[in-house]
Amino acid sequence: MQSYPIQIGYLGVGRYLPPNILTNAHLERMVETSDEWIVQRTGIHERRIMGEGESVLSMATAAAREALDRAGISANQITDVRVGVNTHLRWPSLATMVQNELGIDDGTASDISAGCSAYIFCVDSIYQKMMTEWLLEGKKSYALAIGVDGLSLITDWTDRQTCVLFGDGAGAAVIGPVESGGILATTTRAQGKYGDLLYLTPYIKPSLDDPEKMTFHTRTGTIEPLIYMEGRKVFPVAVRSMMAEIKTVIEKHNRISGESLTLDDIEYVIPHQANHRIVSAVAEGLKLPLEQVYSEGVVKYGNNSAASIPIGYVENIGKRPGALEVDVAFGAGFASGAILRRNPS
């Protein structure tokens, strides 16, 4: 059995959830919906929404600081900041802004937009880079992987099909050398052919309505982009994609390590918290009881996009020592991915 002379994993995790809670009862007063309708279709009871003075930057920075505190790592030991985000509609990158807020003087920093899978893409990027630098150069380093989204900024609050789903939040992990446990394998992919099922409408269409007056046409009559989703068509593709990614990451680890792990060896799964029906379908596909699949996040926080998996980490700190776990997500563009990892002993 082959084994690496090094282990890379999580040293500390953190999260930030806005204190402002949007309940189903509140949504009943905003759109034509009901608590029963929302819970039956999504499993969501409430979600967190940014208030005055909060932003995707403040949430990402707060989650990162908590992760650094738990890891016992100073910000200036971080050499790489990767932020999975889909609602930072400006530049410079959010990662460089977080880097500045934390007082990190130098290093790599970049954003990754991969829908709700963006956090997994961040971990994959960091893990591959760290493994290469350690094996080829003997370089040991620390990095921050952050998932954050402020979906309240791009939600159409008159569309009952989508406005009941989304919430704001951030989660982060410090990644570096570990003595036990660690990341065993990662995998990512994208299926752009499904791009028209879930997307953010553009600010403007490519052409002008009136080149003399310089006016533009948009779907909503404003320049604000909004989420568009065909939920019924997304559902089967999402479940198939997540199941495929779990199998792929196990097979990848087996090829590298010489082990013969199977789905039966997985003790816990943290899936993207899209809605309770998707989470339950993944549990059923894995033949796992729901108590072995993280689902509390979608009930309490709704769909936090790139933040949902690292938010789930915080709720599972210290549980299941030595357990073999999988994180899995899918998102717009149908970007999807998975992380196979073992908890510290």
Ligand code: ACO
Second form
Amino acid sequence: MQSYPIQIGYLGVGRYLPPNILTNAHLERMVETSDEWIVQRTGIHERRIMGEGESVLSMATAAAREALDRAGISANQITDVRVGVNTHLRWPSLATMVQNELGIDDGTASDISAGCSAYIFCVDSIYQKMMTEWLLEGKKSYALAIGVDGLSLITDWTDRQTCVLFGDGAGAAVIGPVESGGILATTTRAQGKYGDLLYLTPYIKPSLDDPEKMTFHTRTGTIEPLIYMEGRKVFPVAVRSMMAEIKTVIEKHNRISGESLTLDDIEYVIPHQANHRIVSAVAEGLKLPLEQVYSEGVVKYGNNSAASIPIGYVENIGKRPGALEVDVAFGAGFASGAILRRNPS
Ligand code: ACO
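So that was the form predicted alone. Now I'd like the form predicted together with this ligand, please.
After this comes the whole thing, all chains and molecules, with the earlier chain placed first.
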């Protein structure tokens, strides 16, 4: 097995899911749909929705606290907080607000918006930075990568094509030097040309050649942002992109390390829980049995966007010591990415 001069990986993971459950039966009373249709097309049975007192900030902070506890790291040892989020529609950044909630006095913090792949983008940027600082400055540090979304805030509850898909939640990981296992490679990509297939209404529609239209949107502040998605067109690109990202991250690792890993060496995949059919199609395309692909999250929690991968980590704690695993995501933008990791032995 190839070994890097330094090893960076996960020291602890955590998550937060609101206790409030929205079942398919509830949705049947809200829009013209059925439990049978939702389960057959998406695999989703229920999802969590934020209630009173809950917010993207409270969820992100709770997930971060759980990750810090599991890592045995105090908040003040964290010098970088990165939050992948698409539903923090205000200033300052959510990462700085989490930093404040956790009582972190110094360091850096920022948000990343990259659709449902935002958590992967956070890990990618933390990993690249830590590698550079360690190799060039001999500096070792700890960071928090958080994926959180409150999609219920921007869901059009009258649109049956989208409202059945989404749920709220947060997941987090403490990243730092590890004794065994760790991150082997990361990759990210974006395909802006597909922007009009999945977007939040006020942000994409204003025309750049029509300043009045932009002004109208910003001044009134009365237009509620709502998700628009052309599901049928999104589906095949999502499947193709996730398959491609898995191959890309393995190839990248092989280039760096001189190893010759193939898909056969991957023991488990944690894909973004977009919906069960997408997850199954990726598994089928890669000729991986479904038992080697995390698919339980979407059944219980729906599509949690940036949070779904770190939420999945918590259900896999301690499983498959020493195994090679890939996390892969795809979302609006169409931003996609993957992480190749080895579990601690
Ligand atoms: N209940 C009942 N009927 C419905 C519902 C519903 N909730 N939604 C749509 N229908 C109807 C449609 O109106 C249509 O009826 P028609 O044939 O009479 O016109 C029929 O069901 C089929 O609709 P489609 O939209 O073609 O259904 P499809 O099989 O494509 O499934 C779905 C829809 C589940 C959204 C699918 O396209 C999909 O999974 N797309 C990927 C979307 C996704 O997961 N995006 C997330 C990735 S990015 C991110 O995570 C943000």
